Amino acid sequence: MNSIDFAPVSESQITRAIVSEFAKEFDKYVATEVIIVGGGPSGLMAAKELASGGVKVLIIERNNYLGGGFWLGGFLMNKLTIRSPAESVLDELEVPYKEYSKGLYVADATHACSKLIAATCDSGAKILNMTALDDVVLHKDKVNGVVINWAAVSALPREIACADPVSLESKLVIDATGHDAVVVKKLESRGLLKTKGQGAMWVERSENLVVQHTSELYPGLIITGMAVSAAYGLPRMGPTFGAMLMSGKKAAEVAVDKLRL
C-alpha cells in the first residue's frame, strides 16, 4: 500500500470533538422515553425494537462492552444455542447458524452478538457504557427514571468515592440486568415489592416462562430477560438465548402499549 496522508488535526481538536459531541448527546437524553438498564441480549433487542419504531431509547451499561453472556456463549466456547422458533431473530439479524438437532440451532456467539449490537445502533438507540445504576427516580409510586454514576466510582476507596450521581428522567424503565435484577432490587430494598430469586436449571420450562412473565412489574418498570427469572423465581436456562431475544421483543411491545396510554 502506498503511503497515506491523513488530514492535519491537532490533539486539542480531537479532545474537543469527543467532549462536545458527547455533551450534546448526553444533554439530549437527560429526559427520554425509555431507559434500558443493561446491554445484554434482552436489553439490546428491546432497544432495537423500540428505536426502530421511533421511540427515544437510551441503554445504560455498567461494563465497557455490550452483550453480556451473549458474547461468550457457553463455557467460554463462543457458541450459543437457540431453540425454535427464536431462530427467526437470527434470520432478522442475518446471523448464520446450523441446525444441530430438531428445533435446536447453534451459532457463533461473537457473530450473533456483533450483529445485534450493530442493529441496535443502526436503529437509533443510544448507549452509555461504564454507567452504573445508583438508584431509581420515583414520583407518586411510579418509576420515572434512574440515578446513575460512572461505574468506576464504586471501585474507588470509600474515603474518596463521594462523587454524587446524576439523574435521568424517562417515561419507562426496563430492567435488563440479567440475574442481578438491579433495578428490581432497588424497589425491593424499599419494601415496594418482593422477589423470589432465580430458580435452578430447567431449560424446557424456563424459556417459555421468562417470555410469558415479561411484563410491567411495578408502575413504570418493565422487566425482561433473566431479571424476569429473578423476580418471579423461575428456572434458569444457561447458554440458550432464544428466550432472551424474544423477551426483549415482548418488553418492547409492553413499553409501546404503555407509552400509548
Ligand code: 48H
Contents of the next structure:
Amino acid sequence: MNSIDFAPVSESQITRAIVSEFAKEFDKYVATEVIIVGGGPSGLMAAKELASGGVKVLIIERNNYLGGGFWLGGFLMNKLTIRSPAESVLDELEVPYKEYSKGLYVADATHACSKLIAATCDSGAKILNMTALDDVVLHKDKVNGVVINWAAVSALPREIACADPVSLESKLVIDATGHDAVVVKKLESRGLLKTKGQGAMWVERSENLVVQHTSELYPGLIITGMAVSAAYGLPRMGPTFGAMLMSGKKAAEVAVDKLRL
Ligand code: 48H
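Mind giving me the form predicted together with this ligand, seeing as the form predicted alone was just shown?
Let us now look at the entire complex, which starts with that chain.
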C-alpha cells in the first residue's frame, strides 16, 4: 500500500458530526425504559438480554471502558473461571473455554469480556461512558431514574467543580455497580432501606444465593451481580463469574415482568 486518499473533511465537520450525533442520541435516552448503572458482567448481560427483547435500555458507566472486573480472573491473572451451568453463556457468546475439572471451566478473560461487550452493543443497548451516578430520582417512594454527571466532574472536589448534574427518567433502574452497590446506598443514606454488607468467602453457597436474591429491592430498583451480595450480606465467591452472568439474565427477566405490569 503506497498511499491512501482519505475523504476531504474539515476539522469543524468532524466536531459537528460528534456534537450533533451525541446530542440526538442523548435526547432519545433522556427518558427510557431501563437504566443500568454499571457496565460490568452483570450489567452488560442484563442490558444485552433486555435490548435483544426490544426494551429501550441505557447503561451508565463511570469509566471510559466497559467490563468492570470481567477483564481479569483474580490476582491480576487474566483467566476467567465459570462454574457449570453458566458455561452456557460462554457458548451463547461463542467464547472458547476448556473444562479444567468437573463443572469448572476456564476462558481467556480478554476474549470473554470483549465478546460480552460486543454482544451488548450489537443488541442495541446504548452506553453513556465517563458518566457517574450522582443520585436517584425518587417519586412517591419509587425510583424513577438517575441523576448523573460526567465522571471527571464527579471526581473533582465540590469547591472546584460546582457543576450541577442532570437527570434521566426511566421506568426501572438496575444497580449493577458491583461491591459498592452505589444506587442502593443512595436509598440507604436516606433511611429507605438497610443493607447488610458483603459476607466472607464461601464459593459453594455464594453463587446460588446471588442469583436467588436478584430481585426488585425497592420499588423501581432491581439489583444484580455483587450489588446483590452487598445488599443482602451474602458470601462472596472470589474470581468466578457464572453468578454475575446468570444474575444479569435474571435481572432482565425481573425487569421485563415489571414492565409488563
Ligand atoms: C457509574 C459505576 C459507578 C457509578 C461503579 O464490579 P463489576 O464488575 O460488577 P459486577 O457485579 O457486574 O461483577 C462483579 C465482579 O466483577 C466481581 O467483582 C466479583 C465476582 N467479585 C467476587 C468477590 O468475591 O470479590 O462492575 C461494576 C461497574 C464497573 O464498571 C464500575 O466502573 C461501575 O460499575 N460503577 N458506574 N456510576 N457511581 N460505580
